[in-house]
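The data below hold one chain only, encoded as structure tokens and taken in the form predicted alone.
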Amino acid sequence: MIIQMAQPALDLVIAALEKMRETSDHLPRASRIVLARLQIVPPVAVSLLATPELREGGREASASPTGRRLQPASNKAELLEPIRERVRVCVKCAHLACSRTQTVFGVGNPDADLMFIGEAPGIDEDKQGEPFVGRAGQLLTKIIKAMNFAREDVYIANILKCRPDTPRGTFGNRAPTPTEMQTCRPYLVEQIEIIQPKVLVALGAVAVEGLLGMRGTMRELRGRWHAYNGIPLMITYHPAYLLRNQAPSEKRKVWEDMLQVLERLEQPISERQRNYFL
């Protein structure tokens, strides 16, 4: 009954294209993301997203109080699923594809408000396939407990998603290329639509880069608010940056971020969290 009630919604969508495909020199386009979640969400849900008891004073109850669309947990990791794959498979950079062990997608709670992004894998990480798991990363897991977030709160990903080559018999990682992370950045975009954080946090100035284009030093950009595609994006010093300079002071102003983090979120922050140091 719910579908034969769908129908005439989808005969005039199908008419709508048509007509398009016949009155206009460019044929109707739909984006990845639309068309993965068309063929996820059967057409019963689709229906029953317009039955009254599933709206809240005249809002659909998918709707975030900002007006964004919320997927349910479960469909936004289905939808990550072939993201995943695609990079899984990615050789557009062929001379990553030839040097790395295997592609980092992203690790985490796919319905996460808080999503942190850095540059790119390191060894460890190419290794393991999971984002931030050397010592930067345990000092990043450091950072996300003292904020009362476990990992698996978050969502943590990279710019570029295969870690960058390296001359044979040297150590330790090189930045991305520009270039690298233009290529590579699509699948990055992707995953903020789909995962639609309340805050982004942006870990070293090699992820402003990539994320948002911009050059500038961590004395600049860190400590204030920025945005992305109107979603709130915090800038701070790379964990890596903090193993490189145990300054206490370095380590406090990365704290520091993070407490306006916690604020923008609406978490309860205790005086022992006030006066915490990494």
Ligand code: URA
Second form
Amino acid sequence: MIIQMAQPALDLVIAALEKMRETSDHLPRASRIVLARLQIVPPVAVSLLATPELREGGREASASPTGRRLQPASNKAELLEPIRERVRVCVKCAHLACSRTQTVFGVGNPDADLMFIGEAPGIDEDKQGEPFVGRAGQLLTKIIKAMNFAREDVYIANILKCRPDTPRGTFGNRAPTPTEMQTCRPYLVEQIEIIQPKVLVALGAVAVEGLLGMRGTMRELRGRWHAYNGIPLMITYHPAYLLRNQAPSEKRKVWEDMLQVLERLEQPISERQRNYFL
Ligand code: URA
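Please give the corresponding structure for the form predicted together with the named molecule, as opposed to the form predicted alone shown earlier.
Next comes the full complex, and the chain you just saw is listed first.
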């Protein structure tokens, strides 16, 4: 009963706060992480709202009637779920909502220290509902493995959660438009706020534009540290670029960027790893 009453009220509060954040000069003091947390009030905690010990100021971990400590449901995987659900039903870009097979939210470890950000799903990702599973994705997976990580250790997401539509009967992908990126970006912002990786890697100029709103050539941008909201950000070539340009010198550039990432994460680097593509 209490749960049924609480959820619509929470939805209203969340929607109102989000609207204020989007439209008002005076920002409400609620971070996205708090908003996401509000959406997953654990049922047992909601029912306990009626009990005297919580009404009298018990917060966070509180004693339950059975004497167990109640932990707030605040792990990162749970925090991501309401966002995944909003993405799943998103129709903000009506044309993409019509053309997509499904949305592609993100994959990997919500507690990852390392997060890769790509552009948008391609045809394979749209079919499978997972980012970077096509040819470029397989190359990204190889890069991740060369770094001594598994795909499951890191988190991978895109600026756009829908495949950019292409005219019927045509092949290939198109780049997301600035409007599509602006519309979808808040979902990625929320993902990053929850995951709080130690290092972000932006794959290609479109990912950089989507994340930082900054245009530049990869020659200017890649290979050095930038920052997103205080998180160190390495910019490197998109794996699709490496598929088009197979010169070992280009592979080495990406690898040098990844060596910087490994150093930043204080990961051990073998001599063999240091010499890849030399
Ligand atoms: N390219 C991207 O940028 N993202 C994907 O998910 C797949 C290909």
